[in-house]
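A single chain, nothing else alongside it, follows as structure tokens in the form predicted on its own.
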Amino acid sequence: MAKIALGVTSSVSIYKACEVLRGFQKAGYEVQVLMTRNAARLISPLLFSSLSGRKVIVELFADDHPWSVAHVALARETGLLAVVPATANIIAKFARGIADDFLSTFYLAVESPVLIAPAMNAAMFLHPRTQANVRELRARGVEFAEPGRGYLACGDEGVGRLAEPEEIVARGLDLLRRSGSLRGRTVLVTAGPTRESLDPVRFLSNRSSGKMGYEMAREALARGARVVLVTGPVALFPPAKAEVVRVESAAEMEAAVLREFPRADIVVMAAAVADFAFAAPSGRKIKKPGLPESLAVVPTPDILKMLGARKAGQVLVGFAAETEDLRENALAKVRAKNLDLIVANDVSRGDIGFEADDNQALLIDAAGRVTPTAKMSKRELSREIWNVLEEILVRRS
């Protein structure tokens, strides 16, 4: 079993902590203590040892473990890490990636789910900044345990006060159910746009950044599947541990999933493929003297639609990239294509969609159900994605 590490800093809600830690156990889970320094000035790392059982660590170069880097032998062994209480600054230090302690540099090295628990004076965590950061690592995939109302240790009251030991330990343990929902699953996924060559130096291909597609695969991951990214040209650094694909033409990304596709589960068809390719591409450059009045253009093939024929037990899904009908376009693929789910979203809108960091969705499954979505980071749409296709697997089992 996973362990979890508690990470703990200086908020006076810190005897909290040991609630937590304790919630944790009852679960059956090992707990190892992570605490910054000020928060070894408020309590004993003594207390914590004694209700976990094992030697609190607190700074980044102790010499506990000389044969590895602790932080990275750790994390591997990480199934979640849960920060309980977070101060507005290990809040401000993850959302920057600066890592000048063993809890700061512990959270860039983890791959595992991770839980926030803020607690803080109302003004600090009300601040602009201080929004900012949550907002960003809400992005990012990061959940929050959101702080209640009431008398705060300054003696004002407000927002700020740390959520109850009892649903932080529920928030926390969820987490690590769905951490593991998809272990023993194989994913696909397509992701990025594709590029047929006029020659060699002009290509057409599309707008698509490969952020939808690249963080359904990081969140594939992140529920413990064994993904396979197909990924056209990018400007993205892979999720790691996804065994990657890269392909240019529409012809080359037809091989690669046609070759991934009957050892995979699920398939997350994400990638913007080119409609069209040029009919005579030229092995040399065409100078401009000696271009045509018109370049003739010939269909890609299908892939989706390609998949949806051969499928045998594969939960399907599609994308849908729309200026009109949004809805009606969509339920048109779902049909078209024999598909298990769709994403669609409006290309029209410069907000969302394409290049942008956030999206809007309509999910629309086989039975023509219809999920509205809001508007929100691709991080968290991702999760959205992949709780309807849970609900999918269930329906199916």
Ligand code: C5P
Given for the second form:
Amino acid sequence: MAKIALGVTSSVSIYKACEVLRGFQKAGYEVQVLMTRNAARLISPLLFSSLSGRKVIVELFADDHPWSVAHVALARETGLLAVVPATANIIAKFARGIADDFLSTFYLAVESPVLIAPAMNAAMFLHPRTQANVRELRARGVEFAEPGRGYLACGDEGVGRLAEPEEIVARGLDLLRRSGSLRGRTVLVTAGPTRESLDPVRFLSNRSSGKMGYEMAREALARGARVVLVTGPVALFPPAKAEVVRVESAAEMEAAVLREFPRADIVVMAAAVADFAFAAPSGRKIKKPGLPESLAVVPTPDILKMLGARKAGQVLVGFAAETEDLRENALAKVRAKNLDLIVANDVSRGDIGFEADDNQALLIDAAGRVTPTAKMSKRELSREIWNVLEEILVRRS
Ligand code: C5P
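Mind sharing the form predicted in complex with the named molecule? What's above is the form predicted on its own.
Full complex below, order starting with the chain above.
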């Protein structure tokens, strides 16, 4: 069974890490504690080695490491890295890739899911730099056990209090449970809009932010899949470990998807592919005096429909963005495109769908079964969708 690496940094709530350690042990996991030097000043590593039954690692270079390259050797055996409590400093180091002690070096070496439970003064947590670091790590696939509001060690009331140990343990165990469920599978995800050129400076595009597709890719990675992410131009960090193929136009997306399709087990077409392109794009910038009165457009290839026609065992997932008759239109698309699942969202609402962080959808499978979801973050929705997809995979095998 995989080990849990528990990173402990120097927040006053450090004593609660003992409870988290106990929780993981109760679930049957062996826990290796990694402390920063400051944490080891705040509380003796001896306490953690007594609880864990293993020598705590603090130093990157120590004579008594039983391994030659300890952080790499341990990384191979680790199923989860949980950092409890996490200071602003360790979050900043992880976000920037600074590796100047054992824990920060280990973060770069480990391929397992990472869960961070921040605990610090409210001003430090809400500082734009810390918030930016959290956002960046999240985008790259790190999970956060959000700090709560409450009485803080500094005497202030505010956000920054370590999440409850039971919640941290539950989140960690959930990550471990999901972490291998797509192992051995190759997932092809498309995301973002496409751009159809009119001339070298102008293009036709749409409001897709790419968030839903990126979350689908991130969750597939968290579940152990190999992920190829074919992405249109978006302003997002790609999840770590995804094989990223950047494209612009629908034609480029088509070429990339068709190239990857034979090796894919599951294809998630979350991209908002432009439905039409300019009939006669110009190689030179069109000058104002030469502007035509109208611009002719031609339909782009329906990539998903093409895949539906040639699928050989792949599970095909489409997205439907509708402003009316959501259910009927989505059902028709499942059939017309020979899909295994469609995720239908209502884009007439501003609080969900395009550009928003939240989403709410109807999941409709090939048999016409409709599962409505609650309104939730795109990250949570990606989990729901993958749960349904895993059921489809189980039914197939
Ligand atoms: O028919 P509609 O464009 O609404 O279908 C949406 C689904 O089809 C999405 O999954 C989208 O990625 C995919 N699609 C495509 N090629 C297009 C248009 C849409 O693969 N040209």
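Positions refer to the first chain, counted from 1. As the structure is a computational prediction, the values presented were derived from the model and not from experiment.
Chemist: G79 and T231: same rigid part between the two forms?
Modeler: Taking the motion between the two forms as two rigid parts, T231 does not share its part with G79.
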